[in-house]
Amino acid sequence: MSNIERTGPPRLRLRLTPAAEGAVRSGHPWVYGERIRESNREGRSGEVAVVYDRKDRFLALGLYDPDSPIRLRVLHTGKPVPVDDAWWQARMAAAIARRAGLFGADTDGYRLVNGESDGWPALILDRYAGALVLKLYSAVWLERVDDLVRWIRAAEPSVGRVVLRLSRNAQAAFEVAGYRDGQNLFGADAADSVVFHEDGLRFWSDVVKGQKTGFFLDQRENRRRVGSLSAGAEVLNAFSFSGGFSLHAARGGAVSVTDLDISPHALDAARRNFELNREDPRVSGARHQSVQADAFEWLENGPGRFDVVICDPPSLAKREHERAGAIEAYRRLAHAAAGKVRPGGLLLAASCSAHVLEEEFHAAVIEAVDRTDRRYEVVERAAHAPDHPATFDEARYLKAVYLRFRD
């Protein structure tokens, strides 16, 4: 039938259920285990496994994925290719490429490949600077470190450093190859953070050990927007982290903002990215306070009211059953948050919560909001940054909304 069936071992063929066939074609990237109705041997992590339809013809090729319930990860489908070190070789360049033209020299912070959405399952790979992180949520990339390594450089030769990065389910397979964590790849740099640019600003990102890749790149649109919105403002960042939406905030002419967060270390991350900016006088100019706290607790307790609040809490549902609990959670942060804003204020409500949907979302911050009997309009709202494609629905995490009260 091709070339990918004539050469080397027996290929892994499965059949899949009838529900499951329709979903790869319609182009959505997981088949679960339990709808594989059909193999012709047991399978191998990581190992180009074709899938065949119901009449016997091509439909895909995918990543087996033995260790997981998503027990095929899609790489392609519609006619058959020879998946050779050219194809995957390609494949990296077109992933990047699509990138071309989104950032300006202002900006050398942001997404090179977003996972399935950009034909990389379990895989994602982040600028910062001359660094690139490499993260990887599976075993199934295991035995393509290297060709990794090396089709990224043939895709971005001006690459100074290489860095890997382990999903905690993957780490353990990754260790006991000899790979660890933060470890360099590629380069002699071994500093744990690099400084990269947002839309002119300074940001340390800690490539080593940092949270995801080392920074939160999604919400650079929902940053820029409310450093747009700030002008002459007093500013509440709640869930503050290393500060982002406070210094678009502070730049874009708040005369104050006030970082808040659990964490000391977040908010000493904050401070020192304000350092890094102070030639600015705008962010110089801007009074910037810290205050160390249970976020919901200050919101409903805490005193003042601010023009501007943003309220970005991590993912509050990382697994369906914390699903409902998450829901009623936003509802309880945007009645509180709303009620620190001031009128004419805005509020920002965000959520990166992928197994809340963004309807149940925006769903629960209304329902919230219209409880305080305040007059409001809702005035945008945002969801995936362009260099965040998400072409299936279990990708789209993020969701933002914005509010306008009049009262």
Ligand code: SAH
Given for the second form:
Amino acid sequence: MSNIERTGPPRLRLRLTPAAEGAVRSGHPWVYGERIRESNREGRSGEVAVVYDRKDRFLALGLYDPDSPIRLRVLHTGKPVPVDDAWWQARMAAAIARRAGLFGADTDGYRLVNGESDGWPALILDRYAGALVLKLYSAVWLERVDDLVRWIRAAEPSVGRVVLRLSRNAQAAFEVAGYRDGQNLFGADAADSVVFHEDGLRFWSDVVKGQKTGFFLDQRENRRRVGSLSAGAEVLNAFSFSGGFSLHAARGGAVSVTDLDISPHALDAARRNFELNREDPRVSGARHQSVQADAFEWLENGPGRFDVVICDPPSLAKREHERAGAIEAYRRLAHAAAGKVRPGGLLLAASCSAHVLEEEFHAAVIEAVDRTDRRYEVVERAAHAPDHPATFDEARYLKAVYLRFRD
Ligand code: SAH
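Would you mind generating the form predicted in complex with the ligand now that we have the form predicted on its own?
Once more the chain from above appears, this time first in line as the rest of the complex follows.
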């Protein structure tokens, strides 16, 4: 086989349980440690392992990850291929090419590589104008950081800067090797924040220290939709972060926009984003207010009602055992947020908890809103943006529902 190394230790060879074999064959990209039933030797972090099936036929290639419960991150199934420089480079170019034509010149903030769903396990690449943010979630990439920069620059020759961001899990291993969360891998510009455009609106993204890669690109389509539904409205943006939904609402003709967030830093960021767009008369014409409070508490007890209420909390279940608590929290939030919507008004309830399934989330929202005894209809359900493809269940974390209240 062409992909067997000629020198060094023999290629790491794995065999899986029948269930894991089936899952890999049907495209699931993760193999947990307890589902590996045989290996020819100890594996090293980041090495390419080859998986054989029960009949000793080639099944898959993957990155071995001894430090994670996800022990193998599948790269490829089907026929054997040499995982060499040209292969990686073509894969990077393919992911980036998948975004071609998705956005016009007025949007230069979007995801270029969405992890497993783009064939790049535990790796995200986001664009903010001329700066790219490479976020790594596993030490499997540690030995390939320089290569990644080279593959990225080959696929995106105009890039001016590549910033490295590290997930909490990956930080220690990278720091030992001399890397630092937020460092530039390429480019001299060291500013924390970068201005980019979303539908012609300008936003700051803190690419060095911000949450995720600096902005919640995954909600773009919902922000757009809210913009188109906000003419003449008084809008409440709960869990507002840097005001993404608020700016779209203001530009869409909202009379007033109220940001609600527990973090003064997030509220400041939203003020800066309003400032950045003040030349747009609709943005400067909208009354912008900030409320620093716990949204759970404020939605229940705070004053006033609104024509449009957005409720987009952070992930409430980062782990499976938090799931039941998260569903209860979504019920509580949906009930309280519905109480803030005027007759005729709109509620957008969203969830980014991977461990809460789409149907569970929708059921929780409906159940909670039914308890208000108000008449309403579900106008629309929404999920992932096209630059965030999701090819397996665990990747489908984002769900949202729009409700219109009749009375
Ligand atoms: N909707 C945003 C992203 C929301 S991120 C967008 O489209 O950009 C989640 C936000 O919730 C963060 O800004 C965080 O500070 C805030 N947050 C977390 N817990 C909170 C709480 N209990 N009350 C209010 N805000 C909270």
